[in-house]
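The form predicted alone is given below as one chain in structure tokens.
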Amino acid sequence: MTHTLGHAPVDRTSRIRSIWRAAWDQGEVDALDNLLSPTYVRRRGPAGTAQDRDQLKDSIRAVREAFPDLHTDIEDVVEDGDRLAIRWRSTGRHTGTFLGVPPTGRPVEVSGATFARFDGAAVAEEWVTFDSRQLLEALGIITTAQRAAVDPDLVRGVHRKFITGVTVVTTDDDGSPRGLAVNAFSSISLDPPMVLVCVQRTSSTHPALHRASHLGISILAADQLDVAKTFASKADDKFAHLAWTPGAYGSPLIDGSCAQLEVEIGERLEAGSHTVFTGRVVSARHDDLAPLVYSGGGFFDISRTAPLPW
């Protein structure tokens, strides 16, 4: 998709890559004047403190003083009308004071996402999200990944005591169905109806989900253990021998599942090794089937259990 700057069509993705490289990697912050509107506003998350264009330039200068070898890779760009989503990763060595922390000489890596709204040829608004814990740990401000951390095996043992359902999270990736098994699924609210799912960034399905506007969630039934195993695997085509139906918004939904949702993705929040996708439910259905249950590394048929009196 292209937009017009003057009389020449310009590819937005190429333009953003070029201007970001000039501003963030080379310190040529005035290059942003060729991309950002004079009334530009930038926020950290939906409710974050707003920055204007000059304040963003000051922020970049401060970051580059602390990390003069700063380098930012744009890993993925998704365009939808006047909206654009950018997934990025920045690296640099801490050789100048930053956030009150004297130079540590440590290498720092931060991953995040920026969501932009264009007004004609210029970016009018941006929302940025990244895992601040990565930055704070690298600078030694917090130590959740070091001495203060709880032993991972102990935490894993705690999680194994928690019983969850089993979902298959899916999306249509330019005509190809993609999906993976997820048990980190939760309702956020009923009014408006919103849910979240957490997806590991190393998953082969993650890039497709990050590009998507919608995702599907199929809550598996007790007789769908084979489906759960397929989507928990690294198979190249998990849909090859599977019955599924596209939902009203195009998301692949697994036939025979006990419940199905389609979700319009609202936010993609970076958290540790995962991205948290939140969104509004735009379609839903359920059947009178027992769900597949997961606990302690095993799968169970909840219909074989007896409810406790209360």
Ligand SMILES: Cc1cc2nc3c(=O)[nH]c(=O)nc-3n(C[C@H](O)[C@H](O)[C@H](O)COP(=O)(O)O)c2cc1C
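Residue numbers count along the first chain shown, from 1. Please read these numbers as outputs of a predicted model, since none were measured by experiment. Rigid core: the largest C-alpha set superposing within 1.5 Å between the two forms. Compared with the form predicted in complex with the named molecule:
Once the cores line up, the CA of Gln224 ends up less than 2 angstroms apart between these two forms. Fitting the two forms on the rigid core leaves the C-alpha of Ala284 displaced by under 2 angstroms between these two forms. After superposition on the rigid core, the Cα atom of Gly250 is displaced by less than 2 Å between these two forms.
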Contents of the next structure:
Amino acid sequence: MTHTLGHAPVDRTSRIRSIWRAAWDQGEVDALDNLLSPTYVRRRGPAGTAQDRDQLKDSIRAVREAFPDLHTDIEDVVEDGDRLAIRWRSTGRHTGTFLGVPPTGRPVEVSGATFARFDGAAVAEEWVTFDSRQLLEALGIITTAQRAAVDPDLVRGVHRKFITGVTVVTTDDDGSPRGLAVNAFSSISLDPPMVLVCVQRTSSTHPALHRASHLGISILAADQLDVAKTFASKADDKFAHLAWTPGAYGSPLIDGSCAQLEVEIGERLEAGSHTVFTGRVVSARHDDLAPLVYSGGGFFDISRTAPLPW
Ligand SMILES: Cc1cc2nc3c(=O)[nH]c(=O)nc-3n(C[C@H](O)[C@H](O)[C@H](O)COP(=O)(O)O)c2cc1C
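Switch over from the form predicted alone to the form predicted in complex with the named molecule, please.
The complete assembly is shown below, putting the previous chain first.
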């Protein structure tokens, strides 16, 4: 299809091909002024991630500094009225710092699609989509490839050597207390005070935790084995025969536990079969009670173990 720019008929596809080559492959980013309107907007990823023409030029410069031999093939172009869809594939060798990753010398290939909306002869808006995992994996930032599996029984045996306490992780689900037993609890940092818990996505408590702003963590005391069993079960109302108190931020906290935290949930990281909830500690207290200990699949009273000289 041809369009008129000034008086000359101009083919949109061939203009895109030549201006992309100038900008992306040769670094002549100002060539984009002949293609993109002054009010051009480039959208990528989640809503809100938008670039104007100058920001696009800056990011092309940054990509070319990291991948000086960058080359883009336009593999397919489909035109429909004032819309144009482009399927592209870029390759380049990583010889400069990119996304904070020092040069790896690795060849990188990324493919994606760009949807452009023309306003007359100029592109007013573009939506860009590409598989960023391809890029992150090539740079060694993430791994998606399956590795040779380690025997799960072996891994389980290793975990059984690691001694933990037992916590009950809770949340207020629109007025109903919800919770489960969790030993995958860890401090992340003291300043700022941050912790994490890992919760399996099949847990019936998981959806409530996912939509919550806060969660409670009660570290069970040595005499709360029955509480641990209740919260490790799938019982309908685990709080029915239990004394508990809402914390300052509304999270249910188990009475008689030896320590309690409330956490403002920060990130929800999907990892394997679990979600890792990280967050900032917003309230904390502890009592002079011995904690319940979980080791090798059994429960122990730490006050009956002998301290070692150290
Ligand atoms: C000592 C102990 C530690 C546990 N730790 C975790 C854990 O860290 N994360 C988890 O998702 N489940 C853990 N569980 C299992 C859950 O408590 C159990 O699956 C529970 O039935 C989930 O309840 P729900 O589905 O009602 O949420 C643990 C169980 C026990 C006995």
